[in-house]
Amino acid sequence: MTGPERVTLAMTGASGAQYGLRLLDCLVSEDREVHFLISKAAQLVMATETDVALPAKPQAMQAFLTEYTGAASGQIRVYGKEDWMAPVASGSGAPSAMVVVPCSTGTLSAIAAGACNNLIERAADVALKERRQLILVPREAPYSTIHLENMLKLSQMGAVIVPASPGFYHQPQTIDDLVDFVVARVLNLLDIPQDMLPRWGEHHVAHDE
C-alpha cells in the first residue's frame, strides 16, 4: 500500500462539498481508515450544495457516512468539534496525513494563527508541529491580501496549499469531471493510488502507442 493508511479529513464552510465528499469517497475505496471532521458551517453548505443531508450528532453521521461510501465498519471515525480525546487532538495519535477540503479562509486564517479554537484547528495545528502531511484546498474569489499571506505562511511551515481551481486539459464533460481533477490532484500528493485523472504526459504516451 502507498500513502498513508490513515488521513484526517475536515470540511469547512466554504464552497466545495462536493470535493470532500468524493475525496472521502476515494479514501474508503482505496481501504483509508479516516478521521472525519465537519464544521456547522460546512454541514450548512453541504446542505445547500448537495442532496446529502448529515445527520447532526458524530455516532450518528458515522453510521450515515458509513452506509454512504460502503465503507466497512470502523473505517471512518467521525468526532465533534470539541471532542479533544479524539486521536487527531495529540501527535502521538493523529495519522500522517490532513486534508481540509473545502478550505474557508477563516480556517486558513486560524490554521496560521495557530488558534486551536475546535478540533479541526487542533489536528492542523497538531499537523503543522509534528511536520506531517498537511494539505489545505481553500475555495474563494478573488482571494484578499489577508488570504494570500495567510496561505504563504503556510506555505512557509510546510502545508501544501492546494487551491479548488479544476484544469481543462483532461477535456472534462461534466461537472463530476472538473470535480475529479481537484480531488485526483490531491491523491496525487498523498501517494494515493487514483485513476481518474492521467498523469501529465501519460495520454500523450498511450497514444503515440
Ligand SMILES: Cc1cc2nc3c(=O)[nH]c(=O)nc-3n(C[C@H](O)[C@H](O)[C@H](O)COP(=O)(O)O)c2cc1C
Second form
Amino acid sequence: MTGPERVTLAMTGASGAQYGLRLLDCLVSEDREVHFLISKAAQLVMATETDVALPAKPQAMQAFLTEYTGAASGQIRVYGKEDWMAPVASGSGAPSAMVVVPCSTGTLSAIAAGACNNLIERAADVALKERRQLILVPREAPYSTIHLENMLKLSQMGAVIVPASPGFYHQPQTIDDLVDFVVARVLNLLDIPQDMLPRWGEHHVAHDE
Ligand SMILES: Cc1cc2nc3c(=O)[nH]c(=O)nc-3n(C[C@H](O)[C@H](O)[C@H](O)COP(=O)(O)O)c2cc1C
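Structure of the form predicted together with this ligand, please, following the form predicted alone?
Once more the chain from above appears, this time first in line as the rest of the complex follows.
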C-alpha cells in the first residue's frame, strides 16, 4: 500500500462540499482509516450545495457516513469540535497526513495563527508542529492580502496549498469531472492511487518534430 494508512479529513465552511465528500469516498475505497472532522459552517454549506442530509451529532454522522460511503465498521471515525481526547489532538495519536477540504479563509487564518480554538485547528497545529503532511484546499474569490499572506506563511511552514481551481485540459464533461480534478491532485500528493486523472505525460507518445 502506498501513502498513509490513516488520514485526517477536515471539512470547513468554504464552498465546495463536493470536494470533501468525494475525497472521503476515495479514501474509503482505498482502504484508509479516516478521522473525519467538520465545522458547523461546513455542515451549512453541505446542506446548501448537496442533497446529503448529514446528521449533526458525531455518532449519528459516523453511522451515516459509513453507510453513505460503504465503509467498513470503524473505518470512518467522526470527532466533535471540542473532543480534545481524540487521536488527532495529539502528535502521538494523529494520522500522518491531514487534508482540510474545502478550507475556509477563517480556518486558514486560525491555522496560520496557531489558534487551536476547535479540534480542526488543533489537529492542523499538531500536523505543523510534528512536521507531518498538511494539505489545505482553500476557495475564495478574490483573495485578499490577508488570505494570500496566510497561505504564504503556511506554505513556508510546510503545508501544501491546493487551490480549488480545476484545470480544463482534461476536457471535463460534468461537474463530477471538475471535482475529480482537484481530488485527484490531493490523492497524488498523498501518494494514494487514483484513476480519475492521468498524471501529466502518462499517455504521451513520443513523436518526431
Ligand atoms: C453557502 C456558504 C458559502 C460560503 N463560501 C465560502 C467560501 O467559498 N470561502 C470561504 O472562505 N468562506 C465561505 N463561507 C463563509 C464561511 O463559512 C464562514 O467564514 C465560516 O465562519 C467559516 O467557519 P469554519 O472555518 O469554522 O468552517 C461560506 C458560507 C456559506 C454559508
